[in-house]
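Encoded as structure tokens, the following chain is the form predicted alone, with no partner shown.
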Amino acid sequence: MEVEVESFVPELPEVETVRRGLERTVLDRRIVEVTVRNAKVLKGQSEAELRERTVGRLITQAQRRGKYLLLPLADTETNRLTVPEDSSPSFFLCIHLKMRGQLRVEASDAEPGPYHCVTLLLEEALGGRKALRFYDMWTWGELRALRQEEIGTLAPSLAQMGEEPLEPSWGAANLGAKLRGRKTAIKPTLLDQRVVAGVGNIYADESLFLSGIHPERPANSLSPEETDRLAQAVRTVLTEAVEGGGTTSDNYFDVAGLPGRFTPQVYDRGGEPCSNCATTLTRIRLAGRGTVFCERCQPAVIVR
């Protein structure tokens, strides 16, 4: 029998790991050259417009919103790597890895690897250079330079995105408000980026397992205690995965080319024994997504 393997998609922990890597390596560097090898990842933006909006500008921050990376670009003083005090970002590099995208920070003279799409050549104050490269085997990812007012129309999911689950203010009250009135199963509800930002298939499975909630439970059937348990599980699982540099996968690496070290308890482990009780983990298809859970640790509840 052929076993279906769920495709890995970088989620909040993987993208946050990449963001932290960028924060350590590319801030306060000016973009001096742009090379485009595969324009499909520009998603309709012309190569000329990408160059016009990026070359000569400084990367001032590395931000993340859900699964998106946002790098604000500021105009610099003439021939200096300084930004006027009253300056605000002219543009944002808006990047989404999708399924196979990777961002690498490499030596400027290193030959690009396979599936190279875009290189941003970066210069620091002392004259050293690095290359920020975007690779994508399937070219589903995106890299564009957008004005702030363009983000809402050209990246609408950003404008509609729910709250960040790792923010100190997020918790059961926020999650409960989003679940209220939703009759859909809790698993696909968690995948809705308008409900909670950055959670995808991996961490929805892991959070439901940790909280002991069956993935097919209607979202609005969760009790306050269950909602609190789920919110805590989401935060715990995401935090542990960020600390582990993301989930181990053949197609995810950080900016230095290192793989993730987080090992899921249930995701993609259908047919294997549960780490808690040794029951064989069940794999089903739910709203089009592979879903793995333990029937003993996550018992079905009859909702009347």
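Can you switch from the form predicted alone and show the form predicted together with the DNA instead?
We keep it simple here and write out only the one chain, dropping partners and molecules.
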């Protein structure tokens, strides 16, 4: 079987889908062996250190912050059932998929697919084994085991990262405060992880389309009503995408190999008719990013 590992962009919904997949498949499994085939994804961490920090430990949770996956690892010695207050993780497996990274849970005897970088061999409760594999065609992604206090070295800094847009507390008030005083165009502002966590190119375009806001509008030019519409659109789009298991792509799969079912309205559809008014969608380059929008549904208030 040929395993395709190409062209998809992991943003919040895709990472969340992977997180949920991991939650179903690797919790309370013990890491018994680490194989590194391409050390570039370790981003400077030595294979020996990765091994020291992971082998023999249990994956106790699958957490997500923005586009980061954080898997707390507990020492085997720690009895989580009887001493829960002592179960603070000794290390976190920190994973960022960047552009092309993929995590897959596979049979331990399955041959690794192309672009295989790291395999964590996991021992199951009844003694069986499975493989958690990290694939990355471009090796931009990262997989490291960090101490809790080292997590601050992740970039963008988790401390500086904006709020989670799917948290109930997030909304127009938070977004509006972040946009205040920013002259930068709204599209690249949404991509800034310090503004809001987890939004990437797909969902920035989708949110702006849904809220009827032109991507080149200066961030601080949005009215309170527009800010409110945008915040709601971000939430709606991300929620639908999470429910759909990520964006449809020929080559996007979750950890079990299932495709995403969210279909973008504008992303990657330049030249196609707008789903709302049939106007041909415009594609521009904005702050170095491909940007698609509808000139009729997302009018520019500022005329150049």
